[in-house]
Amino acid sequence: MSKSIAYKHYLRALSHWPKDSLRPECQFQDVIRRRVDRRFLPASSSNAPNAAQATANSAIDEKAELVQVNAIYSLLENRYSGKYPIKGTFLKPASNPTHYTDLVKELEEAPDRSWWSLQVNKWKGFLRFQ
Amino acid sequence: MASKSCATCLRALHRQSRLIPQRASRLTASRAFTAIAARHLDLNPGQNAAPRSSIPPVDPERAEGRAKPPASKLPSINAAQALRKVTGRATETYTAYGATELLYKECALQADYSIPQAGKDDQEMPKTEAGEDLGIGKGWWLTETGLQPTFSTWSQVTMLHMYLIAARFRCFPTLSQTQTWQQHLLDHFFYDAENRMMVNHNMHARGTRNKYLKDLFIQWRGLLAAYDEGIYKGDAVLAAAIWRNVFKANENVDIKALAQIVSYMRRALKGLDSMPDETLMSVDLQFGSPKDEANVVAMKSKMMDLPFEKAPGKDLPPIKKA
């Protein structure tokens, strides 16, 4: 394991990233983990002859990586929804107060639906009786 | 698309032309003939021809999005609002059509690009590594994020801004009003998208354009759900949604830029939320830019200072090598 501080920060930050059950093959934390492993771990494979340049490169990387990981932390701590809070009425819109709660419920149920209930839902959506 | 104006609409239009102050004599003349002119279809419309309808065309200079919105409202919107007092909600859809056109133009200019080689048969268009046509463009979205000036970038950034407006439309009092406004906004986008495909990318075959338009529609529906989920659940989920849609799940995404976009969206939603319906309907707004969020994102997080022993992260499972 790399001794880099930024790498440790990355591991910690990505472990707290919320898991997305609806899109299991396209997870942010997996892809960023892959990128970080590629950048930090094979330190031995980089060309050793120019040791000074290697340390200089890794110093630049370290600062840039700390900026990136700070951004991940800021997203995890909901800095922006705290700084720019929206009123409750936006999340209960006048034209359809349960819009967001219905959507989130639907997204939670969708991955676990059986084939039969998928067909039933498909036809329910197609034939909508007022 | 010939004019389908019924007698009621024609009467409404004539009444509308009487309500406008004198300065719009040019507009009055064109409006009086709109129903007739529309019957003679213009087979070779100009590059940014206004859609054929019985609604008065938007002033082309304003519609380009270069000029700042004038201090006084446009005569067509003034007239529409005066008309609404007389005819009630029957003209909602006509007001909506005009207003959403301006709102859409504001969305579309955020990541606008041009391809100088388009339309010239002898010049080859430059391509990105993925094979998309590459253009040139200015602005934060095209220079600071690592995104390139392509059709997909433009469409995703435009749809992001349209999403913000569509989410605000949901706060209208009735469902039918929401649906009218959202539908018109979407129609403007698809009309313009098809126009750009033809003009910038030489897609003269209707089948090819339709294929891409269908994909675009699926993307729109997907991002509606994804961004809604993000708004409800928190910044990380919203960031993941933006990463999947705008950055196409790119491994080398600049996470700082991603956080700036999240901050920008939150700020825009807060601004839209506190805006009364009248201001939105008279299109008295302009989008800012995510570059103003750089300072907020650069602030050091408290989690950086937490020692690793006290708050260790859960170790992620080993990545399956593809």
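No experiment lies behind these values; they were computed from the predicted model shown. Residue numbers count along the first chain shown, from 1. Note that the rigid core is defined as the largest set of C-alphas that superpose within 1.5 Å between two forms. What changes on going to the form predicted on its own:
For Y100, the Cα coordinates differ by under 2 angstroms between the two forms after the core has been superposed. The Cα shift for F90 between the two forms, taken after rigid core superposition, is smaller than 2 angstroms.
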Second form
Amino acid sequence: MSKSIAYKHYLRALSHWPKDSLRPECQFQDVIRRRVDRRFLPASSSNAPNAAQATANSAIDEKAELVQVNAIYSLLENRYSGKYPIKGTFLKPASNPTHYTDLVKELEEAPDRSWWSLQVNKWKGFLRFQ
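Given the form predicted together with its partner chain, state the structure of the form predicted on its own.
Lone chain follows.
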């Protein structure tokens, strides 16, 4: 186990990261966790390639890693949505004012859809009556 402060911050931030229900087989926190483990934990000499050993054995720039962790924390805490709020009619374009609300609704409903509702929505896309 690494005693690095940055490593501990990575683990804490990734433990709070929300699960992606649209792609359960490919989670952001799993990908970053593998990268962090390769970077901070020593590689075993019997089953690791030489490039991984060189990376693991090289000196870790703690300050640079903390900057990376800070970027993850800023996304996790939605710092930028508070700092740069979306104003005006940006989320309600004149051509389709409900586009973004419909998109959020679709993304929330998509993981729980049955096979039958997927087929119905597919046919609705083929046959558009107005």
